[in-house]
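The form predicted alone is given below as one chain in structure tokens.
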Amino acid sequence: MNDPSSLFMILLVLIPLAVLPLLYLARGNENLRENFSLFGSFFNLFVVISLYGASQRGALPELNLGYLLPNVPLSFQIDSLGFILLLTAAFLWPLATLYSAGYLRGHHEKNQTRFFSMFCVAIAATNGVAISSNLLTLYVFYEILSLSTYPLVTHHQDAEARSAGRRYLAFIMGGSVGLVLPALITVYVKAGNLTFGSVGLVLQQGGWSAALITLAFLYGFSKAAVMPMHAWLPGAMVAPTPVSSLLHAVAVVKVGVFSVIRSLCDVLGPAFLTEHHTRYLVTTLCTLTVVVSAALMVSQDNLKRCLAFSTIGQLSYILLAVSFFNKTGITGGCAHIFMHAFGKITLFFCAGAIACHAHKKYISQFDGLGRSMPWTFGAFTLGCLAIIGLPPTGGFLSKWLIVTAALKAGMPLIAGFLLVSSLLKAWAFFPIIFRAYFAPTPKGEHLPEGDCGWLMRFPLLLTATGSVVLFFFPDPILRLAEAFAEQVLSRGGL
């Protein structure tokens, strides 16, 4: 019999889904529909914080809903890594909902009810991934997330959006079905179960192809966008900016790196990856992704594509840090999930505000725009600092830990590459800021009067402020990341 307190966990999946019929009933009333979305997001935040408080008083029990396979139940349990993903989605969902209302109204977008509905399903799937206690449960919710975000990517329903949607599904579901599913079956046949933390030693003793199984998880969970499985991400920028913020900060890519971390740390395990030396394979591929994506950023004129290549590199920062398999690296990598989310969603919020209010999406068009939209570009500047990894933002702390972890792992060259990538990001971002504030306005061009509306301005200012707050008060996230690092290294590491 499950502990009654564990039933509270299932609310994390049910709350976003319960909003769906309310959205349908309110489809003719914008204010009511968006209020339902906001109510669901705040209720979800309340449940996450309540569960976090309960976890501080003792481990949360597992919730078992029945068996999918022998020894493989559909089951939920939240550990410290799961809480990092839950808190990321819980804090950003209400802000993204409020911002989406302003953006969709400003652009007079069609199918707004479908947009908010699919957003809710995506959050439910993200929560499901975060609380999964075994690989098959995670895989089920991972696929639900893929299917629910396809209508968001193709929201505009034009030829460009459909093309991007086909590429999105080809990479995302092609990787999960073609690589992860065979790897999952192989692990199950070899170990007899898929529970996180219980199969690594069995695999270590097996002596089968370690490189293939490692690559299958690294590239199969292609939402993590490790090159060359990254091409879907820049193409998905045809979607509305609130979708881009969902893809890059709240749900999709964070679920990608989360799933790879689970596979490396809780399925294969540090002992397996160290024994077979495949952790160096992960380190090398992620380092290449970090450097190449940063170089590609510099050449982009479309702001959203520039941010997309930035995201690709940041995701590999996380996986690279984890691949060191020391406490500093796993702590820094897991903390970066949360730190990066606030910085990146700020940048996408700002990109959408610029597109909606000033009707500009190319960096070369930003001359003088910072003087006309000071709040938006002030937030954009803080977001840039967070992504580059400069104080006073939380991104500085997590990147500092990652570089330190590279040195502790005896890899000074990798640390050098990380610093080079940060310099390339500064090379890409600082000219945008300079152009917006100091470049003269082109002759004959009229800049918009005032900043964007409060529905868009309020969320981007809050997320920018959040990046600064995390610099001064990082302890809750760092404690969660450290607890997960200790849990992983108790099963072997460096």
Given for the second form:
Amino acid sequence: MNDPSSLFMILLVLIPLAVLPLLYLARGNENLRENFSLFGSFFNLFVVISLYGASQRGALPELNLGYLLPNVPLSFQIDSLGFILLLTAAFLWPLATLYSAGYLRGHHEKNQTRFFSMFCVAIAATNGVAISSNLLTLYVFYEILSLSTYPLVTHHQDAEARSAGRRYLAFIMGGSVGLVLPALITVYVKAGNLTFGSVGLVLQQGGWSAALITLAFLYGFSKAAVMPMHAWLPGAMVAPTPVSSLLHAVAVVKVGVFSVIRSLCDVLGPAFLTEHHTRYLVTTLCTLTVVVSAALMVSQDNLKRCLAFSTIGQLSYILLAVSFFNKTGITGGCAHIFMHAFGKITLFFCAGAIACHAHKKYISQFDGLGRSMPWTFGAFTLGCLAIIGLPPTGGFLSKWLIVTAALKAGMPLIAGFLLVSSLLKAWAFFPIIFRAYFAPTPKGEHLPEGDCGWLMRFPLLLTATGSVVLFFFPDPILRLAEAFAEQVLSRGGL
Amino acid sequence: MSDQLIILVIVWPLLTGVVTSLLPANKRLMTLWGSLNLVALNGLAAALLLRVVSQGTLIYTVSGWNRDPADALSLGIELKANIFCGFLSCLIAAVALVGFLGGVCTWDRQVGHRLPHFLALFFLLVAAFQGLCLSNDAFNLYVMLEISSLATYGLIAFGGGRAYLATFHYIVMGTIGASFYLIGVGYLYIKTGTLNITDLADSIASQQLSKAFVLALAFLVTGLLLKMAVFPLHFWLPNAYTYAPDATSVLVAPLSTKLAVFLMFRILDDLFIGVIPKSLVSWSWAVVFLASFGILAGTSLSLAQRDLKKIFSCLIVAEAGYMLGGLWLSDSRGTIGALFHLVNDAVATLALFLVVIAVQQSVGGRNLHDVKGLFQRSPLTVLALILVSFNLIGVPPSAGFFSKATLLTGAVASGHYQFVVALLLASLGNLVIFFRIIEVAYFNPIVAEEGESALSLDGQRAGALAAAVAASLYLIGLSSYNIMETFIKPVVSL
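Right, the form predicted alone is done, so what does the form predicted together with the partner chain look like?
Let's see the whole complex now, leading with the same chain.
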């Protein structure tokens, strides 16, 4: 029987879903509807924090809701990696809700209720992924997330959205059905169960099949956008900006990375990846993605596309760091999930604010904009620092750990590549900031008066402050990441 | 008294059919009469299942003949309900009731004044399905197969126009299939002197597997491949199901080919127990290859269609391949997966053909471009379509995911990788097939003025029914482990 206290966990999936009928009932009254969303998000934050507190006093019990396949239950348990994803989503959901309210009203978007409803389903699925304790349960929520974000990506329902939606489905579902599912079944048949941390897959003849399984997980969870499975991501930029921020900072891509980490660390395990040398495969492919995406970033003029390529690079940073399989690497990689989320969501909030308030989408139009929107561009600058990995932002700490890990793993070349990509990022971001603050305003151009509205300004200032705060108080996150690293490495094999 | 349940389940619809043909063609009266009788049938089937669950397999000798295996002249019909037969009998009764109710709104347009004759055939078909499910006699199975085919020919020909030619094709192919089956039964009777399946199985197991038995098996299997509409013996099916009246296809499409699959299971698992993996391994490879090819062919055929009903009819051809392959994997998980897929596919096909009715009632056509604006006109229909499509793509936690996962497990364990590839490609094919429909419904809103008047009550009702059936797929999915453990595993002998 389940421990009654473990039922508390299921609230994380139920709260966002419970908001749905309320949103539908309040569809006529915007303010009431957004209040329901906010209420749900704060309640969710409260539950996550109280669970976190409970976990500090001792490991949380497992919740088992019956079997799905022989030996594979629908079961939940939160470990430290799960908490990192839960905390990321829980902190950013209320802010994203506030921001979406401002953005959607500012843009006079249609179908706002559908937007907020799908947003809630996506959060529920993200929480579900975070608390799953075996690969099949994770897969269930992963698929729900894929499908619930489709209406968000195609929100505008025009030709552009249709083609972006097709590409999104082709990559995401193609990966999960075509690659993850066969890999999952193979592991299940060979090992007999899918519970994280106790799979113990042993292949009779390694080599090719080990490489195939590793690659199937790496590419199959295509939300992690390892090249060449990244192509859906820049396309998905046609969605409204709050969706992009959800996709790129909170839910979708982080769930992709999370799922890859789970399958590499907790399903295949370091011992397996080292024995068959497939972890070098992961390292190589991710390094390639980091460098190529940084190079592509420099040439973009559309700000949102530029940010999309930056996201692709950052996701591979995380996987790269984990693939070193040393304590520093796993700690840095997992902490980067949280650090990057705050930096990237700030940048997207700013991009949305600029598009909504000044009606500018292209970097070449930003001349002098920083002087008329000082708050937004102040936050934007901090976000850039976090993404490049400079102090005083949380991004610096995780990136420092990642580069150190590369050196510790005896791969100075990789460390070099990481620094080069950071330089490329700086080369892409600093001209934007410079242009906005110091370039003269073109003649005849009329700049908006004042900064964006408070509904949008407040969240983006808060997330920017958050990434600075993380520089000074990173301990809770680093401790969680470290606990996960110890847990993975203690299983032996290295 | 409860021993009589098994014969009542067959005789009740048979007698209902006879009485129905004498009643006046009054729609109200027919609806009431039909649904009352079908509710009674559901009660009987449920009672039978309860009886089988509580007291084990029920064997019934029709008219109480004296069964004596030693006496060559002791011939008579035996009925047998094990736990899966009981379950299947309930499924048939439930599908018949829902299909009947769903078809009511199409009677006026497609059946007209010959309604009593139509319904007489309808009930005859239900009786034949129950007989196929519960007989334990090879020849009686042939009789039931023929009754079901003859009733189906008549029911399809009610469609008029192109349905006549389609029926003619079906009659020719169906008769050939039935003759093959009969020749197979003939061989078995000559060799063993009995028609009772239990006795036949004993005598096959005790003798050397002579060429006559192999030939009998070949005839039986070929005949059933025709009835199952496995590619390339499928070409009678798409036209017959498409041009049949909607009230016919909603009963025939979910059950007809599935019962042929069930007969195939009886032959492999009750009659020739263990013969395939022991002596005819190469057959297993050949048939699984045929099934894999059939899956891909059925999916491609479906991709090429623009008529919703034909799209779904072609999918039945692909689904037949799933179950055929699963049964011939010579792995118990494959067989369990195939039988669970049978249950899942019967419900899913029912939902699909209810969707066809709902679409036709709400937008007046069933071509791909008619679906335009369906989101506004009948949201429940779209909900049903989305839920079923996720089931066919294999998105967890739908029943389709679990049947596919079990089939995949069996295929990987027995090393039939071509079947794995076919299943995954079919899932991706279904993704394209269904999102093509959903895209039209989602991205092409209708102009406001034409939309207001078109809301029909019948369409809404059919949509609601379809949505309820589609939602039940998720209940079946979540209880898949229990269904497989309780109802399917005990009857699989491999």
